[in-house]
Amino acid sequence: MQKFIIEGGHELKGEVAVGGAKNAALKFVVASMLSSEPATFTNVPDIEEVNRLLELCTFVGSEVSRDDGQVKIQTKEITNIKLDPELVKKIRVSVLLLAPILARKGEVHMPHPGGCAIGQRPIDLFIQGFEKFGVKVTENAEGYHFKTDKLRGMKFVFPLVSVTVTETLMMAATLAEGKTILKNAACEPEIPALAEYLNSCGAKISGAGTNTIEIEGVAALSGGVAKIMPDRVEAGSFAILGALCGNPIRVTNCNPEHLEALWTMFDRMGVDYKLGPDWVEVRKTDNLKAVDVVTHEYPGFITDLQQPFTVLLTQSKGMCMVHETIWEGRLFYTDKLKQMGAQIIMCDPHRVIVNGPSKLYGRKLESPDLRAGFALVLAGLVAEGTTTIENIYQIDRGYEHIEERLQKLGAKIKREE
């Protein structure tokens, strides 16, 4: 098993460019199955969870072929409706495929999807959605199976926001008969860019980006072309890394408006920080102020910069609270950042308390999910002595070739056996 090896208390500097986003690549991915027409997309991350789909992907029928960030995948049959557990279990947004393989083929058998162990993620809102289409769901051992004779148009009203099961049933609709509206859905900037590119492929989608969406069914869709979207969780994650080592590092590629609840805090806390076009320049800043922080649907705090700015809050002054609404158990990696000398106090599943600024200190750790992972890897570039970083294929799963990154900007940090 592949481990990093991170030598820490070295101040960086240079340009890091930010790749596609992991989070709009997979939802394109999938959207090109529901035509039997090719298509093609640039600024694909080489990813872990790209490859993984991928691979579901031609399991169910899809041609794939990859060259230097583009992708190619026309799915003209989809052959396979019995979806692989070995697959499946390895990435949650193999969730997604419920949407092309019911709206073309009618029944799928989905195993229980996997992902990251950060809560019970249930799939009963995909279910819920699905029933609405007129969609026939029943349970067993291995999984669910879902049947239909056709996907009906209809209303939803999400209980709760979510982005995955906004986009599942968004696409679905692209195809189901009549017209289906989504209220209270899921406002992330990757929905407005999906929803593009469904229309540019001739789907009727409007609304995608507020909290109503209304999709006119269609009979068939085209295939497309179109360039995946900056990711602005590598953006900020990136930005954060300035804010605790930077001298300065200057993140390129980037929209800094997808950010803006993060520029907020930088502002509370007294971040050094400009902000250009499509980048960001962050330097390391003394006598930071501690703030308190609530993840929130967007536009709100994302719950994917919780960790790597929780890192950010144990460097600096004062004492604050870190609340996780989004998922329960998301918290439960800064016992690691305790071990690492961090003043963390756990109240309960959803709310820490940080004291800082705390000395880290070099250990021995295993990355317990991607967002954690990449903030295990910052709190080793800033403690003192050696850090070791064990289960990193979490961390390839979301960020490409990240040691390659660092090292350019003066980390010591290695990739080991």
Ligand code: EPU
Second form
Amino acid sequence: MQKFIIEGGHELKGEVAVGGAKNAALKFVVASMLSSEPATFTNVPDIEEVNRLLELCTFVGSEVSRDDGQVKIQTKEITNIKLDPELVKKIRVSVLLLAPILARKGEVHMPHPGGCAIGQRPIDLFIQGFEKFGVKVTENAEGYHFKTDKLRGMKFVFPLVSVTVTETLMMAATLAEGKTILKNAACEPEIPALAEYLNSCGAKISGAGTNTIEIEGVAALSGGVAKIMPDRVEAGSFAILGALCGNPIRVTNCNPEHLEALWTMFDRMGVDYKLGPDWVEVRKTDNLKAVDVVTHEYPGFITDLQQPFTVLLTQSKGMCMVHETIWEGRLFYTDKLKQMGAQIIMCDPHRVIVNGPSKLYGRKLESPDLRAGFALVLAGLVAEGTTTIENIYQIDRGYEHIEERLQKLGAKIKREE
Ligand code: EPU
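Since the structure above is the form predicted alone, I would like to see how the form predicted in complex with this ligand looks, so please show that one next.
Then the entire complex follows, led off by the chain already shown.
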């Protein structure tokens, strides 16, 4: 098991480039499987989550090759409709595969995906959506069986906003017979990007990026080519790093328009930052003012930045509340910040009160999940003394070669076995 050893308390300076978006790359790979023709994606991040998904695609019948940020994938035939329980457990987005497999084969055996550190992660909305397409879904001890002769266009009104369900139903609808309307759909920027890619392959999708998406089904899709958009969570994570210890840090290759809710918070706190068309430069400022934060679907404050932002709040003056509305298990990592010296009171699983500023001290900790893991790295970088973070596989799931990129900014962080 690998770990990070961090020597905190140093100012960081320089440029860091944002990589391709994890939560777009994963969906584009699955979208390619709707077609039997080849697809090529560039700017694909070299992260564990992508590696695991590509393993699962290969298991299902895709041919995959990878070369320095480029992924070529072709699924001439789907040869395996029984998804492997071990692979499905390792990667939550395996449920996305329901779309290409049902569209092309009409049948899938999907093992129970199980919960994870951030929440229970039910799949009820996927089931409701596919039932609307005319799919019969049954459940047994091993998992779910989905079966249909063909997908038929439908109207689905989401009872709650879900990113992956929106993407899965949108993908499936491209090959369904007739028209599909998705209402109260998610609007995250990765969704219009995915629709644009699918349209370039012959799909007929309109409205992606708004909460009503209309899809006219077509008989087949072609292969395609796409460059994966910059990762807005990574960009925001580095910007928060800049606010904590930048002298300054310039985050390049990003799209600042995707992070307007974060900039609004920065304005209210008094963070010293400058925005350009594809960069943001952030400098550490003393006397930041604490502000309440409520996570929300896009364009609200993204739940995936709640953890690094909470670290920033521990260094800001005053008392504030962090309200995590999307996931029920995404605040428990704050216990680890408390061990480091932060003053945090948990009101209930969705809300904590942070009182700052607090001096943080290095500790030996374990990364509970991807985003909380990155938050612990940030806390380690501002803490006095040495922080050891174990279980860093969780961080590698979503941040490419993170220690090397931080070292270039001057961070004292190393990876050890
Ligand atoms: N939900 C249900 N039933 C379902 C599906 C979802 O109740 O069938 C609930 C979830 O339990 C959650 C809420 O709906 O409470 C919203 O979840 P959503 O489905 O939107 O999340 P997701 O699509 O599984 C994606 C990102 C997450 C990000 C969320 C919210 C990917 C691969 N993952 O998850 O990213 O937190 O949207 O924006 O796109 C991360 O990158 O660290 C990460 C967890």
